[in-house]
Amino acid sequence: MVNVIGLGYIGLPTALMLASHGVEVVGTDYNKELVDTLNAGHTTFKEKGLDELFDAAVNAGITFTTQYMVTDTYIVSVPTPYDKFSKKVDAKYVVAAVKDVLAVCPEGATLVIESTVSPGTIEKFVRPVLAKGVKIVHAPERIIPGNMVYELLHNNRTIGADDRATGEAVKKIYSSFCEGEIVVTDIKTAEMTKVVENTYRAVNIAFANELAKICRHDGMDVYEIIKICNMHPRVNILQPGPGVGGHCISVDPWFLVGDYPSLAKVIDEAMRTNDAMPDFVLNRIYEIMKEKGMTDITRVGLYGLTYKENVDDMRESPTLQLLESQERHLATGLKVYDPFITADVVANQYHNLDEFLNAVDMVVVMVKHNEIKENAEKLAGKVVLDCHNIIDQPGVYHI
């Protein structure tokens, strides 16, 4: 049996393709609320295919609770994140989802950690904890929000372990579902090459938005620029955008720099620069409300709340980056819509795009929802912020 520690947006999916196929597997969550929501039959989060996951994973026997389970195999899939002042990754998640498995772990049990940490993390805050006999293995998350399923199902796999055996031992039970190659390495590698695959998206999305604030410094087109470039079969620029959201590229590059700051000064400058965007969207906002003479903040919407697309997920999203922004000026006002996002999380919120239309003069597109794309049509009469140039319409301004 596998127990899956923490049912989050990484832990539960992993759990239920576990389940899936052919793995016992329990799923444990310190979060009452959210395990009765998962007892009851509902997932949790939006998420494609992982209601039909969910349904072949409770047929197949899984089970959800608060409490820890005495097995062989232990999963752990909790947040890592980071001190935004020393910029080094905070482990205490991990370290107490550890201490709790000790607690009822038979000896020679194996624990996994799935979530990402710089590295060195396991070694520094990990290791000191585990009890005689317990092995300790590094097994890094790749999937996104908005493709889980497929991803969990192709992507390639990295097994950090002391030794091979045991790295081959957690492998097979990757292997029940992954059909991507799974690697085994020591632990401190697979730390390692999770936070880098990250870093290295996000210095080229930096590379993207820092191109863009020099072309709109010398009245040039960044998007014609960069396809005119991307004809090189040698280059491959990324699109700019209103900033860096997630619980990866935002978060993961900031771990090498608070671990090796003398030496991570392209990575450092990097997320500042993508940190920048949000701020450099407010401006921009200010700029075209001027240009247009318009005085009131209240007519002006942000479209999209969430991080990406065509998902529910906020964390680090550019638009709650922006509207933090805004409250540090002291200014408020801007109003919001998502079609993601039912609950109330910010001041100002929309439920309907027709209602929310109506409501604004200006509409800024964080977003590339599906929904907005197929409704380009309505923004007609409306001053237009496209922050990744998907409307096609004249007079629509971008960043």
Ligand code: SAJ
Given for the second form:
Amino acid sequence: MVNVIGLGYIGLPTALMLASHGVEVVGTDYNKELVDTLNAGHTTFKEKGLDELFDAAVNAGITFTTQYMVTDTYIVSVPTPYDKFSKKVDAKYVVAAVKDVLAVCPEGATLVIESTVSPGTIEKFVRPVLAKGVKIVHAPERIIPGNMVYELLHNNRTIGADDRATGEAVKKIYSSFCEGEIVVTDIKTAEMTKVVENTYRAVNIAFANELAKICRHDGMDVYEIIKICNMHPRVNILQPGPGVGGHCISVDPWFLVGDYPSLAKVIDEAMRTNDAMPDFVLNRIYEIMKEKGMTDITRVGLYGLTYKENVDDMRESPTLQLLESQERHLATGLKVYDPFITADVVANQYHNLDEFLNAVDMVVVMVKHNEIKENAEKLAGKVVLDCHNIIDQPGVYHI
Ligand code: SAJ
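Switch from the form predicted alone, shown above, to the form predicted together with the ligand and output its structure.
To see the whole picture, the full complex is given below, headed by that same chain.
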């Protein structure tokens, strides 16, 4: 039996996937409310294909509890935040979960950590607390919110272990559902690959954002330029945007800056560039309002609260960053709407697209949800700042 510890964005789909592929699974989370919701037959977040997967796993006998099980295999997927000041990974949740597992697990059990950690974290923080001949393995998750179920099935994976036999045993468990290639390596390499993958993307997004700033400064069309450059066989530039959110690309690269401050210079600069984008958008709003003779900030609306399109995940979202920045400048009043966010989470929030549009003269497209693409004609007559270049109308402003 596999006991999956932490039933969040990664742990839940992983537990469901294992269970629906014939592995006996118990899912554990210390959040009783979350466990109650799952036991009542409901998933805890929206994700393409998750409800169907949930039903399959429940039919296959998965159970959810706040208790840690006595078994031979544990998969830990708990959050790994970073310390905002030192930028170093904060392994407290991982260490706490490992200690809880150690309190119940039999001798020789295998403990797989899926949470993202910086290279050396397991050596420094987890190994010292290990006992009972417990085998430690790092199998970093790689799935993208919005396409998690497909990616769980199809992505290649990395497994870091101290010896081949342990790595191969864990590979066998993941092979129950994973159709991609599974590479077995050592723990520190596995830790580093995961952080490097997200850093690669962060640096490339920062490059696109920097190009947007250069082009804005000198009246060039960044989208046209990227399109043409990407026709070169060895160039593949990403898209600029209003900032970078989520719990990975906006977080993981900081681990390297925190651990190697005098070496990770490009990464440091890239992260600062991305983090400055919400402020850049705020400044664009100011410029456009001035140009249009607008003075009432309450007639400006931000479309989208999530960190990217078609998900309900708001972690570190550029819109939240922008609103915070606005407050720090002692200003308030921007209106906000997101079709995926039904709860009231910020001031001046709307829950209906038409009501939102009626209440504003200027719309800032912060997130490219399908909803706004499908209703683009409703933006006619509005001042539009399109941060994703998706609205094909005359007079639209860009970042
Ligand atoms: N973004 C841009 N421009 C782009 C692409 C993305 O500004 O061209 C922004 C998005 O709007 C979003 C942020 O970047 O705010 C990140 O979104 P994303 O879709 O690129 O990635 P995440 O954070 O949802 O998921 C990433 C994935 N990692 C990589 O693609 C290397 C995923 O595979 C990882 O599993 C996940 O991080 C994680 O958990 O580490």
